[in-house]
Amino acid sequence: MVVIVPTNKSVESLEGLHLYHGAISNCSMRVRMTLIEKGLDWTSHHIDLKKKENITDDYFGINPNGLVPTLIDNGVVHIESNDIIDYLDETYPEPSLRAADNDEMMEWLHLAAAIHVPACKPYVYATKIAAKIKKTAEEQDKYDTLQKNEELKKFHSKHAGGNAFSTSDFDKAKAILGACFTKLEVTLEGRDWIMGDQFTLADISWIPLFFVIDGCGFSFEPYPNIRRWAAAFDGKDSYQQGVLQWCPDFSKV
């Protein structure tokens, strides 16, 4: 559980669960699908990623690394999405989400986390975002002197200005992702859900990365299981009010 202590300290006096998201963001699609699966009433704090409405000194001081999504409970601010999955899910237990097997669930959460920087950024940067949200050199001014986070500053310096990302960082983007992908559809295999018969967290940490991924053109034709598993979620009000309701096709983002 990532919790942070703000220097905005405006948000430490909300009351209830209030969730700053972005539409297109596949980590606001997990947290508000979990929200939804629990029947939690929340606050919506929409944050438009394509007007960089993240990039400024009252966003930053809620959380530090400038990202979406944030869960602020009670005043007490949550980020990092699959944490705030987890939380939710031991927080408010029914109905739960949570693997007979929860040690191997949680490999499958720790590895969406661990391929979110060097693989899924790239590969939807590269193919499709980049372009849309270049920021102006006064932007990038600021966003380089808000932005402690090392990781994230190498990541976007990649694409800063103009620049493209290289074929090397693009190809290896896309080796992570197929090998993740092929973890996935062999996992699948003679499955409904990840983790077997039941929906779990697995499932709603995995389902925004395909969506997303599919949209920006990465083939699921070799993926027989996976095109299979995701087509069961068009029956799933958690999909379609958490992801669809705000981004009906990422490919025409």
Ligand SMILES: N[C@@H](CCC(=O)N[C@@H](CS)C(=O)NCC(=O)O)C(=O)O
Second form
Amino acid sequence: MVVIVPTNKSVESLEGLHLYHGAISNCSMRVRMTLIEKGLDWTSHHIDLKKKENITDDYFGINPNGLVPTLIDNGVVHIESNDIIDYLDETYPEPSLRAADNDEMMEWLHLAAAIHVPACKPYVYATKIAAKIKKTAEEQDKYDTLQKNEELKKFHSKHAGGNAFSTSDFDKAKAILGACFTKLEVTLEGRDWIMGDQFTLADISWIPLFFVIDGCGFSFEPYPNIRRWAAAFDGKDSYQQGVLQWCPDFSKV
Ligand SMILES: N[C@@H](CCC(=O)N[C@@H](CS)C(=O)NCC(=O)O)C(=O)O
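Return one more block: the form predicted in complex with this ligand, after the form predicted on its own shown previously.
Okay, now the whole complex, with that chain kicking things off.
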């Protein structure tokens, strides 16, 4: 559980579940899906990343990294999407999204979290997003003042101003994604879901990664099990309402 004491005190009086989230954000997709799977009531606070609505004093006062999603549960602030979905399943246990082998399931959540900055973010920014959300000089100054996280500062400096990601950054991201999707492909052999017959947080953690990386042009041709697994989400309300309703097609973002 990653709990934050916000400097923006206004959120501490919020009652119930409130989600600050982005339509096109894969990290937000997994939290929306979990809330929907659990049938929980939640209040939506959409943060438009393309309009830089995350780069404000108010939002950095809620999430000190300026990232979406942020979940507020009765005034308590939770960040980190994979920790949030674990927290939601722990706190609101029915229906359970936890596998019998919790350790193996949590490894999938930890892997999704671990590859976010070294692989997912550079791949998505280099192929698509950097060009769409270029900061003005004023926005860049504001970001540099608000952002204290060195890893994120370094990441965003790579596409700031006239900068572009290096070939080696991109190749490294692609190689990490290739290795992880190969692990997923092998795991899904003969299985409906990542943990077997049961649909769990592992599936919810990974489907947004597939959705955005596929939308950025990564070829899933060599991954038939992943394509079969991903197609099965079409029949799920949580995917329709948590992903497609907010972002019908990531390739068109
Ligand atoms: N580890 C965080 C990563 C969150 C994250 O990077 N969110 C992206 C959207 S998926 C974002 O807010 N990007 C805006 C930015 O990097 O400034 C989590 O899982 O919640």
